[in-house]
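As structure tokens, one chain now follows by itself in the form predicted on its own.
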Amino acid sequence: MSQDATLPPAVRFVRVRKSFGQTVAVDGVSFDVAAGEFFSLLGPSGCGKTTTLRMLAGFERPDAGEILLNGERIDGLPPWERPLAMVFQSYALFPHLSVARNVAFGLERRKLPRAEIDDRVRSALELVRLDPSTFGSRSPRQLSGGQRQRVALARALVLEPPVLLLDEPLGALDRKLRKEMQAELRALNRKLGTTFVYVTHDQEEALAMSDRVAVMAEARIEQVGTPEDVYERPRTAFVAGFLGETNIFEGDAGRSVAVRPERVRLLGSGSAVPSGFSSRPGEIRDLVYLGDREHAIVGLGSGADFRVDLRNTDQVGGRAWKRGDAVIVAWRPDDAHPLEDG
């Protein structure tokens, strides 16, 4: 994904605010989405991410701020006048219409010629890997969850929108199918060049699929960046803790810092600490087996716990750690990232 610097962003939010009664749902949110980008709004339930998406779609009106699409303000336009399409978490398929008629619905409302509608419906179903001759005449109740998700996606893509909005569309799928659909959505984004704005509460999903991620908490954006940026260089304690596991502690300069468990080495008591590493002594309080790895939970003298990620291959032919072992946790200073709200 690349953006021509001379072109305006595909989507721009400028200090957008939305309240429901006394509850502030979105509080002065600003961000840009480049054309063709896969951009995710990530955060826990109630953080404001779905309200942000609904304001972009036109289902909610902002109380303040501006929403622009390709440089033009759209916050005053009704949903049907915005060149967008949306895939809902519930899929929102019409149960009384066939798969083909569900996909054709938006085109029929535009009163396109029948032959063009049929051609575009066929192409859209093939794009999401549903054979039109097999699935076109079926009703939604005859489909699996994954197939219904594909139909909902085809119904949006058939409109050829420059921006596609997706509100947790994979939430109802099992883990294996969800991972397959993540890869397919990413591939579609790259193939079509359509701008994707994606809402999810799943951290792994956002990191795996996105060009950039906006992490939200309590109606505000905590950080915007590439998956590597927000994971490896979190700006706040919330971002560090929400995106996977992390160790947050007071650094040598008295400032709060975070270091990921996979960046920490576990050494036996009395072992030499590698040159340049920071370290603290402790005792293994627990070991949590996770299949391909296990977490050692190390109690430090301060009463805090430190988590260390141990790959099982690291222990083949080596030391087998056990509860009660005296150990040293060590990490490179460059892997301890300072936090703004420490």
Second form
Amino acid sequence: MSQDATLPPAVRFVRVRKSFGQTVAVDGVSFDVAAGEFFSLLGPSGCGKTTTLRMLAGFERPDAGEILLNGERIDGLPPWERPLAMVFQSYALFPHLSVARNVAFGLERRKLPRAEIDDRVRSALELVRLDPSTFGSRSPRQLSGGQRQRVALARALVLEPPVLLLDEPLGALDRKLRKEMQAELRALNRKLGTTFVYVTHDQEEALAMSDRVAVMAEARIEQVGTPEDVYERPRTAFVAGFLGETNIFEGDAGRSVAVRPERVRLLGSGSAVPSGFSSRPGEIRDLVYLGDREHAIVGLGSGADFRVDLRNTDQVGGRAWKRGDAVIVAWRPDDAHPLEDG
Amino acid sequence: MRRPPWWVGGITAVALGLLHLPIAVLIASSFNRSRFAMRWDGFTLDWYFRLLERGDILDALRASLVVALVSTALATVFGTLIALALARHAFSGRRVYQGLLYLPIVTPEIVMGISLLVLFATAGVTLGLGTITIAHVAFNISFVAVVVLARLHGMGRDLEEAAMDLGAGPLTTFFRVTLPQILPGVVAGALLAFTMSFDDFVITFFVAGVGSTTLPLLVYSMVRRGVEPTINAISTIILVVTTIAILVAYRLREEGFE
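If the structure you just shared is the form predicted on its own, then what does the corresponding form predicted in complex with its partner chain look like?
The next block holds the full complex; its first chain is the one shown before.
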């Protein structure tokens, strides 16, 4: 991630708004993406993340606000005049063209000499680890999902765009392949220095890949920050609840407070609470065995459920909890994050 | 699945027989040496060769082909453009236009024929091959547009957006991506239009005027003077041409959707 203060951000959104009829899809969204950054827009379906990306690509015109690329406004330009390239969720490979012709499509529009096009197509396919002599002449129909994904990536990267847009590109792949591609995309981002703007609804994916994440809900950005920021220090109940599991309860100051299940300790009733810890008494209502860990669901007196994560290495083996056990849940005050009203 | 009772098969056989037996008799008669359908005197191609000696039939065939080819070409271009506008652009009244598209398909031919005749008469246009062609374009546009529209909806917008994202302007996108994708639909629509034009009688009858005769019009006037075996031969040719066109069109419409 290059953070040169003299450089304008690679992408800047300033109070961008877009509605479709009565529905507000994006409501005054502002954010910056630094050059070379892996930036994710994360949120549930219908939160406006895809519309945000489509406005950046030029497929939708914002109703208000500004979109800047390297300091220059691009929101008035049609998609074919924007130097960005996009990887589509459906891959959108041209079925009537071979793999090589698909990858060459953008270069041909730029009227480059044939020899240069052939060279760049070959290196782009090699970059995404597809053998050009094996795959170049194939039709997209003859490829597996993972191979199509790689062709779509090569077709975008071959243009050496300053910013690469990715719209849930791994959604259609199985779990193992998805993990593999996550690592590869991350490596490509570092190796090429290209800015990546990545749209996903998968919080694990966003945390694993991104330099920074913008969490969106209901047409607005709830929080922008590093994966650690948004996971460890969620600012709103939505962010706390959307990224992993969390316990939200009324804190001592009367504000809502969130604490992660893995930060909570489970103690037998009557045992001493470590000094400085906050605690509540309760009763184990259920235990859910998950292999690497176990969830204890603790009913507190107030009627709320409190979820505690017990890692298989220590606590599960250390003591066999049973349903109905009277317990104390305890956490360090640092791990409890006050939430903004939202 | 349970076997249907025997009488279902019987009804089916009768229905199919009523539909297809007359056509089968007509085709057989066109190869019959006898002038009368009831008697089989042996196989002959005489009736087909006799067509070649008939100047009126050859003229009508030529007129039919010219009208069908020209009206198909025009209807295919306009119909495709209409389908593109309806599928890819938002404009006020789009739904109304889409509804109007089906109007020529459901309008009784006789109504369409009369209204076109009134239009040409009011505008002072001389009736002839020109007015026949215009009339055929008018009803064929809808058929082409409906077929191409289905294809465009099936294709989605992703491919076109990908092309634009890669630097292709609207024209390049159309010729490099959209057209190759919808081509089977366009060709299917064109074949359908050709068939509709080639065997149209009712509308053509109203707008033909004197002196311009297409093949269906000639067959009609010949039948009024009595059924000659050459008519069986012409009808068989029309049947074969249109059947082939429809079969190819049908195959093309199915093709390409994965």
